[in-house]
Amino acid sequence: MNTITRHYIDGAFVEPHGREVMDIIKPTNGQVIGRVTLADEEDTRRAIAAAKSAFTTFGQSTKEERTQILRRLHEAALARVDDLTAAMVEEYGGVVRFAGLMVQSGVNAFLATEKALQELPLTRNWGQTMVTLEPVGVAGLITAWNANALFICLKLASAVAAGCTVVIKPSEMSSLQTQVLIEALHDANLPKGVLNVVTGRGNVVGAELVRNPDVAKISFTGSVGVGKSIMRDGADTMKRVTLELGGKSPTILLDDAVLDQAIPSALVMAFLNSGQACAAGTRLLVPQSRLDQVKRAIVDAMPSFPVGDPADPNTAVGPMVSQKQYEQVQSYIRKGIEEGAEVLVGGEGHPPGFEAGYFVKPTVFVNVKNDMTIAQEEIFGPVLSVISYDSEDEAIRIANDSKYGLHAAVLGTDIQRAHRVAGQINAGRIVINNMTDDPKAPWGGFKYSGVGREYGQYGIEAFLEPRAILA
């Protein structure tokens, strides 16, 4: 059993003002692994005060003493690579392989930055005038339990490297997670106030950093609801924000594709993360004259995609986060068929063998149109709606027919025709052919996908306000 007591506040573990406990669950089987005592508004306040205290030097400093920093922060958090995937494994169930690469590009993103920072130019001058990039201030950075250890580096590394100080919201659903990783970045020696970490739950602590008038900016990555309430609430304080949110990917496959390539692309994109991910392409457009052909391919693939215990190499799908995630899948899948889409793959209940936990069965619907609640929500587990269409033109539409703009893909042999379709697509980020990564590309989405960007010099400018001195 697990027991997590203290909060992180410039720069020692202490004891927490809350008093309240909350369970930490093992989503393969619901047992308790763990307890957390939860950080309140005073937790939350004097965390706020350590960075605020902090920022008047640390605001000030160099960008080479901010690239050394990143440099240990990157070495303290990749000498506990390995702890962190099992935290992942454990208390969130996130299939290993995908937990393992998530986690090491959190901590690869603390190198990402450093060169980012480098390449970034913080004065400019023409003339008789002199524009600087300045640090916003205390920064409040609000982390999603899909990928904590992900999100907590990559906002971290951005906002050091901006000369901002933090205070981190993680999600007290990672916790485990959480604990592992502040160890780690303790051993960076971080002058003390930068780092600061207070667990707690979003309507106390995340409220409270996003009222208080000493937080300068907000970057938060969760649900839309919450971030529409952060820029309603931090619009009181004039608060800058970054907010990633939800998303409903298209992966449009053109006419010209190889089945037997694009059909497991497609599925790995939809099945990320076991669904849970705000980049899964959950809805897969298909010409109607090779939708015949595109089934049988999505059927002959699934086996490659099994349901199992995440902390085996071979499982492709884990369990949802909660029993509360469970539940929500299931009842879009059981909405998908009122609606009348056709189960293809899966369907209501737990996989075969898998009762216990918070599994699910891949599923994948067919004949789902756009207007279907499956193809409009963000389900957040494994399901794929696939969809037809007649044109390119309507696949074009169709992909652009959502609230959300975050992620999408395109999948075709002609690279040009690829591009040309993916340059008329309103998302953030789009991929061909495959769920490639660059750490200098900005990350971020179009309408209720968010405000802002994140990675890269983009990351780190989110964090920066320019300052003109004119003579």
Ligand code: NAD
Second form
Amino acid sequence: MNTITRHYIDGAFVEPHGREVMDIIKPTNGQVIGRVTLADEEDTRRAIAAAKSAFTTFGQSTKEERTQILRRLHEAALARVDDLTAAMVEEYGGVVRFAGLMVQSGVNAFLATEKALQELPLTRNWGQTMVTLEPVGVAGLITAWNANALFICLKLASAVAAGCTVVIKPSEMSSLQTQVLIEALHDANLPKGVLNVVTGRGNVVGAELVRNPDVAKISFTGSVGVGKSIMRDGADTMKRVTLELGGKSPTILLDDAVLDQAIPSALVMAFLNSGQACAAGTRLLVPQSRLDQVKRAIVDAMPSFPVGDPADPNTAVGPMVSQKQYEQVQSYIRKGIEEGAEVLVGGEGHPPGFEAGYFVKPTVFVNVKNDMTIAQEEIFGPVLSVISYDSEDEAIRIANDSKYGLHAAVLGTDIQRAHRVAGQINAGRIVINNMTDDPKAPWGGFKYSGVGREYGQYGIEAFLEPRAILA
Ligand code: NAD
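Structure of the form predicted in complex with the ligand, given the form predicted on its own:
Below is the entire complex, every chain and molecule, led by the chain shown above.
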């Protein structure tokens, strides 16, 4: 049994003022595997005070000092990669092949950000004018559970690169991985108060960060509903906000795509993190003329996406994070059937042999219309909607007919054509043929998928305020 009682404030692990104790539940079997004592408003205010005090010095730090800190953070996180991956698998049932990649990208974020900082001019001069990019102040970093360690590393790297001090409010459902990560980052010997971490409820710790006048900026990853409330409630203290929110990402399969490659690629994107990924490609748009071939190719490819123990490297789809998430996925599958979509694979209920935890059947719907609920709302589970189109223009129109605009994919043989199609999709990031990453490329959404960008120089600039001096 893991018992987590301490939070990280002013460079030390401290007992919280908060008294609420929350169970940590293992999603593969629904059993209690630990308990965490949650922080409250008082703990949050102590963490903010520590960050505010540290900012008076750290806000004046040089680029060289910050690059050294980023290197130390990288080394410290690298030392615990295996423990971090194991905690993610245990705590939210993240499949090990995906959790390992997420941890590695989090660790790499420190080095990628260090490089971006080296290349970012913090002072620009022309004529008698000097513009400097100044750290915005104390930053509140609020993360979602589905890749909590990655989000903490990414946001922390950008904030520190900019010279901000931080108070992190990780998801309360990620206490184990947060504990491992913070133990690791403690070894980076940051100046006291630069890094503070208080795990607690969103409406307690998160809300205090959002309303506290000593916090200048909120960088948030999570749902649209909470993102809206942060924007609204943060307005009173003129918070700067970066919001990384949900998605309903389209994958456009062009008529020249080779199905042996395109369908596995589309399914990887659909079932990413067991479908619990903001970027999951949950709408597959296919030419009507190839629909029958696509259906056969999907059925043939499904054995390569087995449900199973997330610790098994062969598993592609693990459990949902919680009973609530399990029920949400079930209700969307029911809704899809009620609205007239046809289940090609999967369907309601647990997969046979996986009745104990929060496992669902990876499900593919065909005969989906883009105005159906399952094509419009983020399900956050392994549920793919196949939608047919008659022309390239119609495919682009359907792709953009969504309130979201986070991620998209174009699958096809003619790369120039795929680029042309990608250039007409209203999304923050579009990949061609495979799920790839580039730590210099911005991450973030159009429309309801968010405000602002993370990664590389875009991520650092989100924590900076330009100051112009004119003589
Ligand atoms: P959530 O919005 O429920 O919670 C996110 C965080 O916000 C948690 O730490 C939570 O405690 C906190 N929170 C809740 N209420 C709050 C309040 N009133 N004030 C301040 N903080 C509050 O989201 P979730 O269920 O943890 O994550 C799933 C969602 O996150 C999905 O919509 C997914 O698409 C999105 N997401 C987006 C990205 C991205 O990069 N765009 C990445 C991962 C997840």
